[in-house]
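The chain below stands alone, shown as structure tokens; this is the form predicted alone.
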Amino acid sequence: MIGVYGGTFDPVHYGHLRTALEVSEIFGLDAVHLIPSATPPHRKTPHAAAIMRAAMLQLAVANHPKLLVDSRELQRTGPSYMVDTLKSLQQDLPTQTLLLFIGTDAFNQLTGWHQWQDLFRYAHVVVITRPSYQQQILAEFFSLRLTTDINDLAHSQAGKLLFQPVTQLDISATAIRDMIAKHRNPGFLLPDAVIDYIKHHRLYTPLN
């Protein structure tokens, strides 16, 4: 099974990385594809250029062979729709089961995503939650696909919904950018190699 974990990663931090590592172990994944969004359709334009966000990801996962930076969204024009990404991955990896990992905020807005129902044609959807998360009442579309058994995901290539608690570090990319803009030290929130890259390229700092 292959994990799919998208985001702006602006910048990547230990909250992202801990989640990716943990789900890789929980689900026994062959790999987790970390996919930086080039033009996110549901968020503001990222502060750092897509190629720089991908470079920071590469630095962050350099010593973790199961965490792979996948730049396919950077190579497409137009909005970075996840349904197109999953379709592309399925074409490249036709024998693999794909697990799309999203957070609870993203899940709550999922019905606003482009062709959101088709996500379940190409992958299982795993919602990453905090251990204290309380399950909400689901619409019929979701309740019909809900499972609580990880083993169910290996028995079909797509179509299931599962909620999985993980250790979620309370780290915010927005807070990190604000910290850097104020010339404060973001150490221990993200890898040193990423901090060095940010300093070298003067990312997230005022131009004046």
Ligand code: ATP
Given for the second form:
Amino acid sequence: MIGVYGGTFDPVHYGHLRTALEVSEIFGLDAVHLIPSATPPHRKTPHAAAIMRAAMLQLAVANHPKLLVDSRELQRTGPSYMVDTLKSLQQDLPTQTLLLFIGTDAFNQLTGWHQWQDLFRYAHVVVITRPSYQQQILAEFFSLRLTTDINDLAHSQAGKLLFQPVTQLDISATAIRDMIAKHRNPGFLLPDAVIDYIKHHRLYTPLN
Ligand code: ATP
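Complement to the form predicted alone: the form predicted together with the ligand:
To see the whole picture, the full complex is given below, headed by that same chain.
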């Protein structure tokens, strides 16, 4: 099974990295593809160029062979729709089961995503929750697909929905960008190699 973890990663931080590592172990994944969104359809244009966000991810995962930076969305034009990314992954890895990881914030907006029902044709969807998360009442489309058994995911190619608690670190890229803009030190929120890259390229400073 392959994990699919998309985001703007503007910049990548330990909240993302800890989640990716934890789900890779919990689900016994062969790899987790960290996929920077080139042109996110549902939010403002990221601050750093897509190629720089991918470069920062690459630095961040250097010592973690199961965490892969997948830049396929940088090769497409137009909005970076997840359904197109899953289709392309399925073509490249036809024998693999795909697990799409999304945060609860993203799950609450899921029905606004382009061709959102089709996400379940190509992948199982795993919603990453905080340990204290209270399950909400789900629409029928979701409740029909809900499982609480991880083993269910290995027994079918796609179409299940599972909620998985992970350790959540209270870190956001927005807070990191604000800190850098104010010349404060973001140390211990993201890898030093990423901080060095940000400094070198003068990212997230008021002039950029
Ligand atoms: P921003 O502050 O710019 O909105 P972000 O830090 O929320 O960015 P994204 O790149 O938008 O990061 O997030 C990508 C994915 O990572 C989303 O599914 C989001 O829910 C998840 N995520 C973000 N921050 C954390 C965190 N601290 N712990 C676990 N998951 C996170």
